[in-house]
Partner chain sequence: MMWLAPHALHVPDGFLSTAVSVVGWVLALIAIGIAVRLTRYQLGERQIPLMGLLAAFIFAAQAINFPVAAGTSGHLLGGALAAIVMGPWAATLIMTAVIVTQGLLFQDGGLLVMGWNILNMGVFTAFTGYAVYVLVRRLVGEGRRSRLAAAFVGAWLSVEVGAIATAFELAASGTSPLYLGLPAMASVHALIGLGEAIITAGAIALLQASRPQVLEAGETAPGRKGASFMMIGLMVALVVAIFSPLASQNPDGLEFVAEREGFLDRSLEPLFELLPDYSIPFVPNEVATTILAVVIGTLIVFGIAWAIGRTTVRKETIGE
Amino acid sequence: MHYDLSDQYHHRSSPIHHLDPRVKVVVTFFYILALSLTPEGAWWIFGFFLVILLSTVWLADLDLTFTIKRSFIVLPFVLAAVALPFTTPGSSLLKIPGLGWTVTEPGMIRFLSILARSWQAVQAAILLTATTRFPDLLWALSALRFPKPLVSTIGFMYRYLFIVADEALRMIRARTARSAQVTGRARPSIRWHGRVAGSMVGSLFLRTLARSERVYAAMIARGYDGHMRSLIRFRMTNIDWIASVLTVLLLGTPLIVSLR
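In the form predicted together with the partner chain, present the structure of this sequence as a single chain.
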(Lines of atoms letter the chains of each structure in order from A and count residues from 1; the text may use other names and numbers.)
(Lines give C-alpha, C1' and ligand atoms only; values in the text may rest on other atoms or scores of the structure.)
Protein backbone atom coordinates (compact mmCIF):
# COMPACT_ATOMS: atom_id res chain seq x y z
CA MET A 1 0.00 0.00 0.00
CA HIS A 2 1.40 3.35 -1.02
CA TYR A 3 0.30 6.82 -0.30
CA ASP A 4 -0.70 8.23 -3.65
CA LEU A 5 -1.74 11.71 -4.61
CA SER A 6 -1.66 11.33 -8.35
CA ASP A 7 -5.43 11.62 -8.63
CA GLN A 8 -5.38 15.31 -7.72
CA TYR A 9 -4.03 16.40 -11.09
CA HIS A 10 -6.05 15.34 -14.13
CA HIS A 11 -4.02 15.33 -17.25
CA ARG A 12 -5.74 16.58 -20.39
CA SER A 13 -4.53 18.68 -23.29
CA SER A 14 -7.16 21.37 -22.91
CA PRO A 15 -6.69 25.14 -23.31
CA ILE A 16 -7.04 25.49 -19.53
CA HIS A 17 -4.25 23.00 -18.89
CA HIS A 18 -2.02 24.90 -21.30
CA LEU A 19 -2.51 28.28 -19.62
CA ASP A 20 0.45 29.82 -17.82
CA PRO A 21 0.24 28.66 -14.17
CA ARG A 22 0.70 32.26 -13.01
CA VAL A 23 -2.48 33.19 -14.85
CA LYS A 24 -4.34 30.29 -13.28
CA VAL A 25 -3.19 31.18 -9.76
CA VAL A 26 -4.05 34.86 -10.12
CA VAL A 27 -7.40 34.18 -11.78
CA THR A 28 -8.37 31.62 -9.12
CA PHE A 29 -7.45 34.03 -6.37
CA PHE A 30 -9.36 36.82 -8.11
CA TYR A 31 -12.38 34.56 -8.50
CA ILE A 32 -12.41 33.78 -4.76
CA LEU A 33 -11.90 37.47 -3.96
CA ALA A 34 -14.81 38.40 -6.24
CA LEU A 35 -17.01 35.85 -4.48
CA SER A 36 -15.97 37.31 -1.16
CA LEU A 37 -16.91 40.82 -2.34
CA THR A 38 -20.27 39.75 -3.78
CA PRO A 39 -23.01 41.33 -1.66
CA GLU A 40 -25.22 39.05 0.40
CA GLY A 41 -28.27 37.80 -1.41
CA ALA A 42 -27.02 38.82 -4.88
CA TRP A 43 -28.03 35.44 -6.21
CA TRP A 44 -27.75 36.40 -9.87
CA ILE A 45 -24.05 37.21 -9.38
CA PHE A 46 -23.43 33.92 -7.58
CA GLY A 47 -25.28 32.16 -10.40
CA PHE A 48 -23.27 33.99 -13.05
CA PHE A 49 -20.00 33.11 -11.30
CA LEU A 50 -21.07 29.47 -11.10
CA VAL A 51 -21.74 29.49 -14.85
CA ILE A 52 -18.22 30.90 -15.44
CA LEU A 53 -16.76 28.19 -13.23
CA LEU A 54 -18.65 25.34 -14.87
CA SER A 55 -17.80 26.57 -18.37
CA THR A 56 -14.14 26.56 -17.33
CA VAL A 57 -14.57 22.99 -16.07
CA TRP A 58 -16.06 22.12 -19.46
CA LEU A 59 -13.22 23.91 -21.28
CA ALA A 60 -10.74 21.93 -19.20
CA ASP A 61 -12.19 18.74 -20.68
CA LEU A 62 -13.33 17.51 -17.27
CA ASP A 63 -16.65 16.02 -16.27
CA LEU A 64 -19.14 18.82 -15.51
CA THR A 65 -19.81 17.39 -12.06
CA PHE A 66 -16.07 17.02 -11.40
CA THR A 67 -15.64 19.97 -9.05
CA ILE A 68 -19.09 19.57 -7.49
CA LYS A 69 -18.36 15.98 -6.48
CA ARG A 70 -15.27 17.04 -4.56
CA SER A 71 -16.68 20.23 -3.12
CA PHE A 72 -18.35 18.52 -0.15
CA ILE A 73 -15.13 18.75 1.82
CA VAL A 74 -16.34 22.12 3.18
CA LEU A 75 -19.50 20.56 4.62
CA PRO A 76 -18.24 19.93 8.19
CA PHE A 77 -17.32 23.58 8.56
CA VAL A 78 -20.87 24.71 7.82
CA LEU A 79 -21.48 24.03 11.53
CA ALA A 80 -19.57 27.23 12.26
CA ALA A 81 -22.25 29.34 10.57
CA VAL A 82 -25.31 27.26 11.35
CA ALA A 83 -26.50 29.56 14.12
CA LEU A 84 -26.71 32.58 11.82
CA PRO A 85 -30.34 32.21 10.66
CA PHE A 86 -31.42 32.26 14.29
CA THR A 87 -29.16 34.94 15.73
CA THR A 88 -29.40 37.62 13.07
CA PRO A 89 -32.11 40.17 13.88
CA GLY A 90 -34.75 40.83 11.22
CA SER A 91 -38.18 39.89 9.99
CA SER A 92 -39.06 36.35 10.94
CA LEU A 93 -39.32 33.78 8.20
CA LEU A 94 -40.59 30.78 10.12
CA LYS A 95 -40.74 29.51 13.67
CA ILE A 96 -39.43 26.10 14.63
CA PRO A 97 -42.24 24.54 16.61
CA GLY A 98 -41.41 23.23 20.06
CA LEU A 99 -38.11 25.09 20.48
CA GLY A 100 -39.40 28.59 19.96
CA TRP A 101 -36.50 29.52 17.67
CA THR A 102 -37.18 31.88 14.80
CA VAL A 103 -35.44 31.83 11.46
CA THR A 104 -35.04 35.39 10.25
CA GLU A 105 -34.91 36.43 6.63
CA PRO A 106 -31.62 38.40 6.76
CA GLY A 107 -30.11 35.57 8.78
CA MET A 108 -31.07 33.01 6.16
CA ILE A 109 -29.77 35.22 3.35
CA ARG A 110 -26.44 35.67 5.09
CA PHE A 111 -26.16 31.95 5.84
CA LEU A 112 -26.92 30.93 2.25
CA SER A 113 -24.52 33.58 0.90
CA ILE A 114 -21.71 32.18 3.05
CA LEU A 115 -22.54 28.70 1.76
CA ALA A 116 -22.56 29.90 -1.85
CA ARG A 117 -19.21 31.68 -1.45
CA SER A 118 -17.58 28.76 0.26
CA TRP A 119 -19.00 26.16 -2.14
CA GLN A 120 -17.92 28.02 -5.27
CA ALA A 121 -14.54 29.06 -3.88
CA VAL A 122 -13.60 25.48 -3.05
CA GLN A 123 -14.63 24.41 -6.56
CA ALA A 124 -12.33 27.04 -8.05
CA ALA A 125 -9.47 25.74 -5.91
CA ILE A 126 -10.24 22.15 -6.95
CA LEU A 127 -10.18 23.19 -10.61
CA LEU A 128 -6.81 24.90 -10.14
CA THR A 129 -5.28 21.76 -8.63
CA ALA A 130 -6.88 19.49 -11.22
CA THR A 131 -5.50 21.44 -14.19
CA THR A 132 -2.05 22.45 -12.87
CA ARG A 133 0.84 20.19 -11.89
CA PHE A 134 1.96 20.90 -8.36
CA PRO A 135 5.56 21.81 -9.34
CA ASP A 136 4.17 24.26 -11.92
CA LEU A 137 1.91 25.71 -9.25
CA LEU A 138 4.91 26.24 -6.96
CA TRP A 139 6.87 27.80 -9.80
CA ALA A 140 3.98 30.21 -10.33
CA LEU A 141 4.00 31.12 -6.63
CA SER A 142 7.69 31.95 -6.67
CA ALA A 143 7.30 33.87 -9.95
CA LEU A 144 4.57 35.86 -8.21
CA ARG A 145 7.14 36.88 -5.56
CA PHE A 146 6.14 34.48 -2.83
CA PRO A 147 9.11 34.10 -0.43
CA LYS A 148 11.47 31.79 -2.36
CA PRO A 149 12.78 29.74 0.59
CA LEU A 150 9.18 28.97 1.54
CA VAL A 151 8.31 27.85 -1.98
CA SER A 152 11.46 25.69 -2.15
CA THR A 153 10.58 24.21 1.24
CA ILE A 154 7.11 23.33 -0.01
CA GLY A 155 8.65 21.81 -3.14
CA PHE A 156 10.94 19.74 -0.99
CA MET A 157 8.09 18.71 1.23
CA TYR A 158 6.08 17.60 -1.80
CA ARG A 159 9.03 15.58 -3.07
CA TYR A 160 9.42 13.61 0.16
CA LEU A 161 5.78 13.63 1.24
CA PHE A 162 5.13 10.23 -0.30
CA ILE A 163 8.18 8.61 1.27
CA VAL A 164 7.53 9.95 4.75
CA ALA A 165 3.81 9.22 4.47
CA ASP A 166 4.59 5.65 3.40
CA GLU A 167 6.84 5.35 6.42
CA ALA A 168 3.99 6.51 8.65
CA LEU A 169 1.63 4.06 6.94
CA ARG A 170 4.04 1.20 7.60
CA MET A 171 4.17 2.16 11.28
CA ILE A 172 0.39 2.32 11.49
CA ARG A 173 0.15 -1.09 9.82
CA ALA A 174 2.69 -2.53 12.23
CA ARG A 175 0.71 -1.18 15.18
CA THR A 176 -2.51 -2.63 13.81
CA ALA A 177 -0.81 -5.99 13.35
CA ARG A 178 0.29 -6.03 16.98
CA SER A 179 -2.95 -4.72 18.43
CA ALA A 180 -5.08 -7.83 18.56
CA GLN A 181 -8.28 -7.35 20.50
CA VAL A 182 -9.52 -10.10 22.74
CA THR A 183 -13.25 -9.93 23.29
CA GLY A 184 -14.16 -9.84 26.93
CA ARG A 185 -10.91 -8.24 28.05
CA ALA A 186 -10.66 -4.63 29.03
CA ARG A 187 -9.29 -2.29 26.39
CA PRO A 188 -6.02 -0.56 27.22
CA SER A 189 -6.39 2.95 28.63
CA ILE A 190 -6.45 6.07 26.47
CA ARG A 191 -3.18 7.06 28.07
CA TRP A 192 -1.52 3.86 26.91
CA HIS A 193 -2.90 4.28 23.38
CA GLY A 194 -1.71 7.86 23.40
CA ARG A 195 1.77 6.90 24.49
CA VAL A 196 2.05 4.41 21.65
CA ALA A 197 0.91 7.05 19.15
CA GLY A 198 3.31 9.55 20.69
CA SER A 199 6.23 7.13 20.41
CA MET A 200 5.33 6.53 16.77
CA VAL A 201 5.37 10.28 16.10
CA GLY A 202 8.67 10.57 17.96
CA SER A 203 10.39 7.82 16.02
CA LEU A 204 8.96 9.11 12.75
CA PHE A 205 10.56 12.44 13.65
CA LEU A 206 13.94 10.80 14.31
CA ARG A 207 13.78 8.85 11.06
CA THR A 208 12.85 11.99 9.13
CA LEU A 209 15.68 13.90 10.79
CA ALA A 210 18.14 11.16 9.82
CA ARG A 211 16.77 11.13 6.28
CA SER A 212 17.14 14.90 6.01
CA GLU A 213 20.80 14.56 7.00
CA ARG A 214 21.38 11.90 4.30
CA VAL A 215 19.53 14.00 1.72
CA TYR A 216 21.51 17.08 2.64
CA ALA A 217 24.81 15.17 2.40
CA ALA A 218 23.80 13.88 -1.03
CA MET A 219 22.89 17.39 -2.13
CA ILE A 220 26.22 18.78 -0.94
CA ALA A 221 28.01 16.00 -2.83
CA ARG A 222 26.23 17.16 -5.98
CA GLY A 223 27.19 20.79 -5.57
CA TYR A 224 24.23 22.26 -3.70
CA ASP A 225 24.93 25.88 -2.74
CA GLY A 226 21.82 26.80 -0.80
CA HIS A 227 19.68 27.72 -3.79
CA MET A 228 17.13 25.52 -5.50
CA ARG A 229 16.98 25.74 -9.26
CA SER A 230 14.06 24.78 -11.41
CA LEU A 231 13.88 23.81 -15.07
CA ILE A 232 10.28 24.97 -15.34
CA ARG A 233 9.88 27.97 -17.63
CA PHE A 234 6.68 29.54 -18.85
CA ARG A 235 6.19 32.58 -21.02
CA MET A 236 3.03 34.60 -21.20
CA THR A 237 1.39 34.08 -24.59
CA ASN A 238 -1.39 36.13 -26.17
CA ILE A 239 -3.93 33.56 -25.04
CA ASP A 240 -2.73 33.98 -21.44
CA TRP A 241 -3.21 37.74 -21.59
CA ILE A 242 -6.62 37.40 -23.22
CA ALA A 243 -7.73 34.86 -20.60
CA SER A 244 -6.60 37.11 -17.74
CA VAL A 245 -8.26 40.26 -19.06
CA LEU A 246 -11.43 38.36 -19.94
CA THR A 247 -11.86 36.84 -16.49
CA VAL A 248 -11.14 40.13 -14.75
CA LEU A 249 -13.83 41.79 -16.88
CA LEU A 250 -16.29 38.93 -16.42
CA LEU A 251 -15.82 38.90 -12.66
CA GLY A 252 -15.46 42.62 -12.12
CA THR A 253 -18.39 43.91 -14.19
CA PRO A 254 -21.26 42.33 -12.20
CA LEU A 255 -19.66 43.48 -8.96
CA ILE A 256 -19.44 47.08 -10.15
CA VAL A 257 -22.98 46.94 -11.53
CA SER A 258 -24.32 45.57 -8.25
CA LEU A 259 -22.67 48.36 -6.29
CA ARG A 260 -24.17 51.13 -8.33
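Could you drop in the structure for the form predicted on its own? We only have the form predicted together with the partner chain so far.
Here you get just the chain by itself.
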Protein backbone atom coordinates (compact mmCIF):
# COMPACT_ATOMS: atom_id res chain seq x y z
CA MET A 1 0.00 0.00 0.00
CA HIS A 2 1.25 3.46 -0.93
CA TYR A 3 -1.76 5.46 0.20
CA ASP A 4 -2.43 6.21 3.86
CA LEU A 5 -5.97 5.06 4.53
CA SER A 6 -4.96 3.31 7.72
CA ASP A 7 -7.55 2.15 10.22
CA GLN A 8 -8.68 4.84 12.67
CA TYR A 9 -8.72 2.32 15.51
CA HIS A 10 -6.41 3.25 18.40
CA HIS A 11 -5.40 0.31 20.55
CA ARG A 12 -5.62 1.00 24.27
CA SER A 13 -6.25 -1.06 27.42
CA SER A 14 -9.13 1.09 28.58
CA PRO A 15 -12.60 0.22 29.91
CA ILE A 16 -14.16 1.66 26.74
CA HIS A 17 -12.08 -0.56 24.47
CA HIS A 18 -13.02 -3.66 26.47
CA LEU A 19 -16.77 -3.06 26.17
CA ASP A 20 -18.81 -5.32 23.94
CA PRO A 21 -18.97 -3.74 20.45
CA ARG A 22 -22.76 -4.13 20.47
CA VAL A 23 -22.91 -1.90 23.52
CA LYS A 24 -20.76 0.75 21.85
CA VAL A 25 -22.89 0.72 18.70
CA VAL A 26 -26.15 0.99 20.63
CA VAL A 27 -24.79 3.69 22.94
CA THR A 28 -23.56 5.72 19.97
CA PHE A 29 -26.97 5.37 18.32
CA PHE A 30 -28.79 6.55 21.45
CA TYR A 31 -26.34 9.43 21.85
CA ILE A 32 -27.06 10.66 18.32
CA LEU A 33 -30.79 10.08 18.85
CA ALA A 34 -30.70 12.09 22.07
CA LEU A 35 -28.93 14.92 20.25
CA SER A 36 -31.59 14.95 17.54
CA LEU A 37 -34.37 15.08 20.16
CA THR A 38 -32.75 17.92 22.12
CA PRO A 39 -34.87 21.10 21.84
CA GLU A 40 -33.39 24.01 19.93
CA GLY A 41 -31.57 26.43 22.19
CA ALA A 42 -31.20 23.96 25.08
CA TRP A 43 -27.52 24.83 25.45
CA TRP A 44 -27.12 23.27 28.88
CA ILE A 45 -28.19 19.89 27.45
CA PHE A 46 -25.75 20.22 24.55
CA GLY A 47 -23.03 21.12 27.05
CA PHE A 48 -23.95 18.17 29.27
CA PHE A 49 -23.79 15.77 26.31
CA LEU A 50 -20.41 17.21 25.32
CA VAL A 51 -19.10 16.63 28.85
CA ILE A 52 -20.27 13.00 28.65
CA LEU A 53 -18.51 12.60 25.33
CA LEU A 54 -15.24 14.14 26.53
CA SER A 55 -15.39 12.03 29.70
CA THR A 56 -15.70 8.92 27.52
CA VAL A 57 -12.71 10.08 25.46
CA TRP A 58 -10.75 10.44 28.69
CA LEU A 59 -11.81 6.97 29.88
CA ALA A 60 -10.69 5.59 26.50
CA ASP A 61 -7.18 6.92 27.24
CA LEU A 62 -7.28 9.25 24.24
CA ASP A 63 -6.35 12.89 23.96
CA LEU A 64 -9.25 15.10 25.02
CA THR A 65 -8.99 16.98 21.72
CA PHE A 66 -8.93 13.74 19.70
CA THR A 67 -12.56 13.83 18.56
CA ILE A 68 -12.78 17.63 18.50
CA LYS A 69 -9.97 18.08 15.98
CA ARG A 70 -11.34 15.38 13.66
CA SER A 71 -14.95 16.54 13.87
CA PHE A 72 -14.32 19.80 11.99
CA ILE A 73 -14.94 17.78 8.83
CA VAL A 74 -18.65 18.42 9.46
CA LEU A 75 -18.34 22.20 9.01
CA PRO A 76 -18.64 22.24 5.17
CA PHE A 77 -21.87 20.23 5.42
CA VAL A 78 -23.33 22.62 7.99
CA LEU A 79 -23.00 25.42 5.43
CA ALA A 80 -26.22 24.07 3.91
CA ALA A 81 -28.04 25.63 6.89
CA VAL A 82 -26.16 28.94 6.82
CA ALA A 83 -29.22 30.72 5.33
CA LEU A 84 -31.41 29.95 8.35
CA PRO A 85 -30.40 33.05 10.37
CA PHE A 86 -31.54 35.23 7.45
CA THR A 87 -34.69 33.39 6.34
CA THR A 88 -36.28 32.35 9.65
CA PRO A 89 -38.92 34.86 10.78
CA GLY A 90 -38.63 36.35 14.22
CA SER A 91 -37.20 39.21 16.23
CA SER A 92 -34.22 40.99 14.71
CA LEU A 93 -30.84 40.25 16.26
CA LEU A 94 -28.43 41.95 13.85
CA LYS A 95 -28.65 43.97 10.66
CA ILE A 96 -25.88 43.82 8.08
CA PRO A 97 -25.41 47.33 6.66
CA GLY A 98 -25.13 47.73 2.92
CA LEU A 99 -26.74 44.39 2.13
CA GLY A 100 -30.08 44.83 3.81
CA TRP A 101 -29.85 41.41 5.45
CA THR A 102 -31.30 40.81 8.89
CA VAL A 103 -30.20 38.08 11.26
CA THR A 104 -33.12 36.88 13.38
CA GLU A 105 -32.80 35.42 16.85
CA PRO A 106 -34.84 32.23 16.13
CA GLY A 107 -32.82 31.66 12.95
CA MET A 108 -29.51 31.99 14.77
CA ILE A 109 -30.68 29.65 17.54
CA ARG A 110 -31.79 27.09 14.96
CA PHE A 111 -28.50 27.32 13.06
CA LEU A 112 -26.35 26.98 16.19
CA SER A 113 -28.48 24.03 17.36
CA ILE A 114 -27.94 22.24 14.03
CA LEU A 115 -24.23 22.95 14.30
CA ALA A 116 -24.08 21.55 17.85
CA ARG A 117 -26.02 18.41 16.91
CA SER A 118 -23.93 17.68 13.82
CA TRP A 119 -20.62 18.44 15.50
CA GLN A 120 -21.24 16.23 18.53
CA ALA A 121 -22.78 13.41 16.46
CA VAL A 122 -19.64 13.24 14.30
CA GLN A 123 -17.51 13.21 17.45
CA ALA A 124 -19.48 10.22 18.75
CA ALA A 125 -18.97 8.34 15.46
CA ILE A 126 -15.24 9.12 15.51
CA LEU A 127 -14.98 7.83 19.08
CA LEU A 128 -16.79 4.63 18.08
CA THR A 129 -14.34 3.87 15.26
CA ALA A 130 -11.36 4.81 17.43
CA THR A 131 -12.28 2.32 20.16
CA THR A 132 -13.72 -0.53 18.05
CA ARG A 133 -11.92 -2.61 15.44
CA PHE A 134 -13.66 -2.57 12.09
CA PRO A 135 -14.27 -6.39 12.00
CA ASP A 136 -15.77 -6.14 15.50
CA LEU A 137 -17.97 -3.29 14.33
CA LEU A 138 -19.26 -5.36 11.41
CA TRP A 139 -19.94 -8.27 13.75
CA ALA A 140 -21.86 -5.98 16.11
CA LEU A 141 -24.02 -4.69 13.25
CA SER A 142 -24.79 -8.26 12.20
CA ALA A 143 -25.53 -9.31 15.78
CA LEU A 144 -27.92 -6.37 16.13
CA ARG A 145 -29.84 -7.67 13.09
CA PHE A 146 -28.88 -4.91 10.70
CA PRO A 147 -29.76 -5.86 7.08
CA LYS A 148 -27.16 -8.31 5.80
CA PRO A 149 -26.77 -6.59 2.40
CA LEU A 150 -26.04 -3.31 4.19
CA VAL A 151 -23.41 -4.87 6.47
CA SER A 152 -21.76 -6.67 3.53
CA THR A 153 -21.73 -3.49 1.47
CA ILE A 154 -20.07 -1.54 4.28
CA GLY A 155 -17.45 -4.26 4.71
CA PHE A 156 -16.64 -4.48 1.00
CA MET A 157 -16.59 -0.71 0.60
CA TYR A 158 -14.11 -0.32 3.45
CA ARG A 159 -11.80 -3.12 2.31
CA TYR A 160 -11.67 -2.17 -1.37
CA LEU A 161 -11.35 1.53 -0.68
CA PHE A 162 -7.66 0.85 -0.09
CA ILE A 163 -7.30 -0.89 -3.44
CA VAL A 164 -9.10 1.87 -5.34
CA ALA A 165 -7.00 4.55 -3.62
CA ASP A 166 -3.79 2.74 -4.51
CA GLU A 167 -4.93 2.39 -8.13
CA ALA A 168 -5.73 6.11 -8.27
CA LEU A 169 -2.31 6.93 -6.85
CA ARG A 170 -0.59 4.91 -9.58
CA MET A 171 -2.62 6.75 -12.22
CA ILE A 172 -1.68 10.11 -10.71
CA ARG A 173 1.99 9.09 -10.72
CA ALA A 174 1.72 8.15 -14.39
CA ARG A 175 0.10 11.50 -15.21
CA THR A 176 2.83 13.35 -13.33
CA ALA A 177 5.53 11.49 -15.28
CA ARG A 178 3.88 12.56 -18.55
CA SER A 179 3.54 16.20 -17.57
CA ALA A 180 6.97 16.89 -16.13
CA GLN A 181 8.41 20.36 -16.63
CA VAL A 182 11.37 20.34 -19.03
CA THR A 183 13.78 23.26 -19.30
CA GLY A 184 12.92 25.38 -22.30
CA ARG A 185 9.48 23.77 -22.79
CA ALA A 186 6.18 25.01 -21.43
CA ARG A 187 4.19 22.86 -19.03
CA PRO A 188 0.92 21.30 -20.25
CA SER A 189 -2.06 23.65 -20.11
CA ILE A 190 -4.89 23.60 -17.61
CA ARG A 191 -7.16 22.34 -20.38
CA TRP A 192 -4.85 19.36 -20.92
CA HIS A 193 -4.82 18.60 -17.18
CA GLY A 194 -8.62 18.80 -17.06
CA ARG A 195 -9.02 16.46 -20.03
CA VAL A 196 -6.57 13.97 -18.53
CA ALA A 197 -8.29 14.17 -15.11
CA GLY A 198 -11.64 13.37 -16.72
CA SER A 199 -10.13 10.42 -18.56
CA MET A 200 -8.57 9.20 -15.31
CA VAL A 201 -11.92 9.27 -13.50
CA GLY A 202 -13.58 7.28 -16.28
CA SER A 203 -10.71 4.81 -16.47
CA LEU A 204 -10.74 4.35 -12.69
CA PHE A 205 -14.47 3.66 -12.76
CA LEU A 206 -14.08 1.03 -15.49
CA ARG A 207 -11.15 -0.62 -13.71
CA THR A 208 -13.09 -0.69 -10.45
CA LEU A 209 -16.12 -2.23 -12.14
CA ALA A 210 -14.04 -4.90 -13.89
CA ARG A 211 -12.19 -5.77 -10.68
CA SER A 212 -15.43 -6.02 -8.70
CA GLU A 213 -16.82 -8.51 -11.22
CA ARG A 214 -13.68 -10.65 -10.98
CA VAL A 215 -13.74 -10.53 -7.20
CA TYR A 216 -17.43 -11.46 -7.07
CA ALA A 217 -16.88 -14.38 -9.45
CA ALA A 218 -14.03 -15.60 -7.23
CA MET A 219 -16.24 -15.32 -4.13
CA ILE A 220 -19.07 -17.27 -5.76
CA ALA A 221 -16.57 -19.97 -6.74
CA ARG A 222 -15.56 -20.23 -3.08
CA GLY A 223 -19.11 -20.62 -1.79
CA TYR A 224 -20.15 -17.05 -0.97
CA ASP A 225 -23.92 -16.92 -0.29
CA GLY A 226 -24.35 -13.27 0.66
CA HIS A 227 -23.45 -13.68 4.33
CA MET A 228 -20.09 -12.56 5.74
CA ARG A 229 -19.05 -15.20 8.29
CA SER A 230 -16.74 -14.40 11.15
CA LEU A 231 -14.98 -16.27 13.94
CA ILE A 232 -15.40 -13.27 16.25
CA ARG A 233 -17.72 -13.86 19.20
CA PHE A 234 -18.48 -11.63 22.18
CA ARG A 235 -20.50 -12.22 25.33
CA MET A 236 -22.25 -9.56 27.38
CA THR A 237 -20.83 -9.12 30.88
CA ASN A 238 -22.15 -7.30 33.93
CA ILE A 239 -20.00 -4.28 33.08
CA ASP A 240 -21.56 -4.12 29.61
CA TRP A 241 -25.08 -4.13 31.05
CA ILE A 242 -24.19 -1.52 33.67
CA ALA A 243 -22.63 0.73 31.02
CA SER A 244 -25.73 0.42 28.82
CA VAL A 245 -28.20 1.25 31.60
CA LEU A 246 -26.05 4.10 32.93
CA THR A 247 -25.74 5.65 29.48
CA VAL A 248 -29.48 5.50 28.85
CA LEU A 249 -30.12 7.21 32.20
CA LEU A 250 -27.53 9.92 31.58
CA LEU A 251 -28.86 10.67 28.10
CA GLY A 252 -32.54 10.36 28.88
CA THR A 253 -32.75 12.33 32.13
CA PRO A 254 -31.90 15.79 30.64
CA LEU A 255 -34.40 15.26 27.81
CA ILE A 256 -37.21 14.31 30.22
CA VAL A 257 -36.43 17.36 32.39
CA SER A 258 -36.40 19.72 29.38
CA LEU A 259 -39.75 18.45 28.11
CA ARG A 260 -41.55 19.14 31.38
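Positions refer to the first chain, counted from 1. Just so it is clear, the model here is predicted, and its values are computed rather than measured. In this text, the rigid core denotes the largest set of C-alpha atoms whose superposition between the two forms falls within 1.5 Å.
With a cut-off of 2 Å and the rigid core superposed, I154 has a Cα displacement that reaches or exceeds the cut-off between these two forms.
After superposition on the rigid core, the Cα atom of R214 is displaced by 2 Å or more between these two forms. Shown in the overlay between these two forms, fitted on the rigid core, is a CA shift at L37 smaller than 2 Å. The rigid core superposition between these two forms gives a CA shift for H227 of 4.8 Å.
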